[in-house]
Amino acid sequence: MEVYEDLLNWARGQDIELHGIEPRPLSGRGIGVVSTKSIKENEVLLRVPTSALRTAKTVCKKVSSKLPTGSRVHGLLAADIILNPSPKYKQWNAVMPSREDVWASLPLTWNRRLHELLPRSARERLRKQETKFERDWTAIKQAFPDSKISRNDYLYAWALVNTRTFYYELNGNSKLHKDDRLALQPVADLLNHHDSEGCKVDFESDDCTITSTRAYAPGDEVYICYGNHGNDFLLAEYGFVLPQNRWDEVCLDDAILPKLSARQKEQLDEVGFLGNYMLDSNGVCYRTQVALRLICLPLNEWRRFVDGEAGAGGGDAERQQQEEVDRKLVHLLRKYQDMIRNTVERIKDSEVGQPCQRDLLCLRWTQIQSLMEKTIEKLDV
């Protein structure tokens, strides 16, 4: 406990406040912020004053004047991580996850094989992921030819801006592109997240604060809520999934896509419903019957439903089409249920990665596959 006490020392001497909190080690789940009394609604929890926070402004001058102008936020603030000698936040960075701990969570890192067995959503996202951390690894390299930094070196600092940044906006930063509006703060970022909000975050000029939505009693976890994500999302951006999340979805489009013709494609694209098909615990989306409809469907009756026409020509013609397609998705359903099963068999049979990763990989793909089965126990077709 002596580097959760050193932490909470040094954060006294930033002015930072925490009422009826503290960081403990939870089992099997690294470092969370737990109750040590009785907390009611509506009390602040923990107040950083702006000043402690970790910005672009506060990036070292000897990193920040290296790198090209325009540079992101996340790429700066990964290498004040990696490169600046300061001692100033040696107390911070001692809680800061491992570097064996990100490269076994975090799918950025995992061996390339692995990236082709995530969900498609998760593989989207890590793609864009890997886009923008080789964009800021280039413009290191070129920075600081000399630097003994390593790409995985930079890649741990990266990977820890990704997953322990805080989305604000202020006066000061509201011309900064969206992506630039990021702040590493400490203790705070050793929240964890719950699908429901357990504590809402304030920024204010001064000081930012966390304030309890509900009640906690002494030793429960408290939570903040890093927004309303599905399970991929969470997977691909901080290397876990919640057991149960009301925010989970699944794409389809590796069910559907394929089942549509070029022109049916070409059709789609032109009213701007191609792709992106999800499903969620209320059942699939609004883009995923317009596609289902054109497959089941005549093409005119296709272009009413489009077109906002839908049940003009009767309840029962309505309801007979709406069985059409929901036979047509449980089928589709299934086909992708037996997708996913061969997809786990390939995932346990392998050896890539480590254990951790696959386990990962497969409790994943085994939440998909209960969604998928909810809707079809829902539709009874």
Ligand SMILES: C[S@@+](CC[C@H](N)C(=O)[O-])C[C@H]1O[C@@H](n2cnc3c(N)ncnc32)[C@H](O)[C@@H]1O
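Got the form predicted on its own; any chance of the form predicted in complex with this ligand too?
Left out here are the partners and the other molecules; the chain alone remains.
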């Protein structure tokens, strides 16, 4: 297709090298990168010179000079995209997802009534994003009071930066705030995410290289890994979930916190174990074990567990306590599953937002249900 050819011609002009890969539209994933030949492990597939990156340093002076000193690079890059539509980036911009695509998938752009129907971890991430976005948008309005840029124009650019920047660590930028070591990277920003078979990404002072970590047959999709993220994170930050995700986890706070008295919450807070109760494919985390023990064991037994003394006596007593804790967990998970079923019904009955947004929400809740079901089966109490 013409846009891809234009992008590749433009990329060559920027000294970007592609070896045995090309961008291609892929069902349900926008554009992705596929191999055009057999590739072996440890081959450099893409080289992007540092000069082709968009960073805080490349933001047009007319834009950056008006924004407060100390503005974060995320806000600056978004401002540059929307306020400095330089022809320099025409071919790159032409392959960015459309506003409709971004609006369909990214919760930050959804109707707020749908936000309430997100799982807790995704909702909490979203709150943080909203705070950052509002801070950046306020700065733009103040710096460019006469600009015709609307909130949604800026939100679109901000969302592109959110979903497409690379985090990079170099000697030259080690003094920068962690949030400012971000760069937009042409062609590399077309690589989709995989939880376990991503290519190696290396930033050096001259370039960034993407190297295969396994063999590929022609036509295989080539991925990178955006990080060890669960699906709530991916949903909130990138607008998609993986069908299988080894890093997936569920926050059980909505199942456990309501079962704690005010006094029990204080006690957990005193020892640093209030909230953030997580479940993954290996079971519940230690924090959850602590909270469940407070609910179902005598206080002195709970204290022994928190102080690391439980187990000294060993044997049957320990096993019985663990069984009691597991029974409690299964009971709470079942109750939480009922709540989830209600949430899914509410989403299905709702006409808020777009059908694809509601489908994505339902899919996520279904994944959570199945992770909990597997845990219940494993506990077998």
